[in-house]
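What follows is one chain in structure tokens, specifically the form predicted on its own.
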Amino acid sequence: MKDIQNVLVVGAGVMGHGLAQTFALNNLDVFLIDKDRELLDRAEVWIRENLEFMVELNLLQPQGVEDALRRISTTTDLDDSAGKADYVLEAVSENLDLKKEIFKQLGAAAGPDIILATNTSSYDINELAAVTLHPERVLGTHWFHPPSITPAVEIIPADATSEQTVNTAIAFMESIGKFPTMCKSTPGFVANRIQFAMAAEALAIVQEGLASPEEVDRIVKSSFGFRLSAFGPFEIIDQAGLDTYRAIFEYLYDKLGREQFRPPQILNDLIEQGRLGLKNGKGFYDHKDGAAEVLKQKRDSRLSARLNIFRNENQGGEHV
């Protein structure tokens, strides 16, 4: 794979313009393409507004606005820009037929050693690789909105994707300050599987009249949502105890009778192996001696820092 200096972003919508902005701020030259000039003009306005707000937040010097904008070239010519790009990221709307059409065209227009990535949030990467010349350079890189701020990028190889493609994509994401993590090509990947499971239950609670949308949002933001930027779900399960989680699953399943609350077999298996979490030094993670006290200090330090931000943002319980 060649060094990446020129990036092509296909699609200038809500995600695409933010992706172009992110690459430009990392001193990369960007071709931003869409089907008509009106969409590209709108994207240029959005990018300028975003950059100017970064100046207001003291995240960017005023000169940085023009420097970034100079790095972005807008165009409607896919073949020409693909032929000049060192890396391609497709970010059009979630329309599988459209994405296939674009990947067919990209496969012919881009050099055979150029990574062709898709920002799809749900489609099987194998379907795009299958219609593309040199499918070994096709993979998913699922970014999250707003892409200029949110750290995560899910890295999703197709069956045909080469190890070199994966390694290059991961290194590239890290070089621009992202937090890439591998996952398999399955519907919803990882983040959306979890996110939509939570959304489904939140919607059910409101539909059943158990709480209002405002009450649900307030509870989530001030409880487990507050902790989730500091610790992932398996770290939290280990802290609370696998046996504790199983007991709660059992109670909820008994009272509500819903399959999503049936105690997961993975919990039963680990508990039978004597893995209870931090309390006995082994759960989903292996914990060294003294880990409980170290983790308690880490927990309190991380959450205390987040508490100040939370209080400033939620004085009076206001929401936008």
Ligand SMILES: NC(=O)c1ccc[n+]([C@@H]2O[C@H](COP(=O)([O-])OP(=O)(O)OC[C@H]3O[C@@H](n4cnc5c(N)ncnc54)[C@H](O)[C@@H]3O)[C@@H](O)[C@H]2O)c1
Given for the second form:
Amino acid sequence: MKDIQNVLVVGAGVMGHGLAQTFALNNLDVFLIDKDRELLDRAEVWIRENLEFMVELNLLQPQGVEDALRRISTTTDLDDSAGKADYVLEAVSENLDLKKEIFKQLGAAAGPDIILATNTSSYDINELAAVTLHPERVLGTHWFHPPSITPAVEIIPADATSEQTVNTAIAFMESIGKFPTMCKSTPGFVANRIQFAMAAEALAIVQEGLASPEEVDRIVKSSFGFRLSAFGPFEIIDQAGLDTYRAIFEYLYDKLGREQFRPPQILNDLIEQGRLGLKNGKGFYDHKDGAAEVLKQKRDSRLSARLNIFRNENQGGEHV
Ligand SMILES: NC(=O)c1ccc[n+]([C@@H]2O[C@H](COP(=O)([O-])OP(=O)(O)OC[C@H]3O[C@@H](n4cnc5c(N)ncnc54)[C@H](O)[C@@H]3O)[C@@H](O)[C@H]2O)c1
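What would the structure be for the form predicted in complex with the ligand, rather than the form predicted on its own?
Below: every chain and molecule of the assembly, starting with the one above.
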């Protein structure tokens, strides 16, 4: 694989402009493509505004605005820029036929060893690899909005994707400060499957008249949402206790009768093996000698740091 210096971002919308900005801020040269000049001009305005706000926040020196903008070339010529790029990230609208067309074109126009990544939120990466020349260099790299700030990138190989492609993409994401994690190519990958399960319940609660959108947002932000940037769901289940979780699942399933609350088999199995979580030193994780105490301290120090930010942000009781 070539060293990566020139990145092509296809699609200059909500994600594409932020992706171009992120690469440029990491001293990479960027080609940013969209269908017409008007959309590219709009993207340039958005990027400038974002960068100027970074200066206001003291995250960027004033000179950094022009430096980053100079690194971004906007164009409608996909074949020419694909021929010059060392890495391609497709971020056009979520439309499978459109993405297949773009991958066919990219496969022919980019060099055979150039990684072709898609930012799709939902499509099976195999569908795109199947229409592309040299499918071993195709993979999903699912970023999150706003891409210049949110750390996660889900790394999703197709069946044909080579190990070298995966390793290079991971190393590239890490080199620009991202937090890549491997996922299988299944609907919603990992993050969106969880996020949409939560959205479905939040919407149902409002639809059933049990709480207003403002009340749901306030409760989520100040409860489990507050914890989620410090600890993932399995770390949280371990802290709360697997048996406690099962008891709540049982009650919810009994009262609400919805399949998503049926106590999961994986929970039953672990409880049967005597794994109750932090309280007895083993749950989804092993908390060996003293680890439980360390984890409790880590919990309290991380959450206390977040509590200060939370109080500052919520003093006025604003929603957004
Ligand atoms: N918006 C999000 O929060 C988010 C988060 C993660 C992933 N994604 C994914 O990223 C991709 C882009 O999403 P978005 O929110 O930026 O969409 P968007 O609609 O804001 O932008 C898509 C851009 O693609 C352009 N486009 C369409 N056809 C094109 C073509 N033939 N050539 C070049 N450009 C073309 C459109 O003109 C538009 O500017 C989607 O696959 C989406 O699922 C979005």
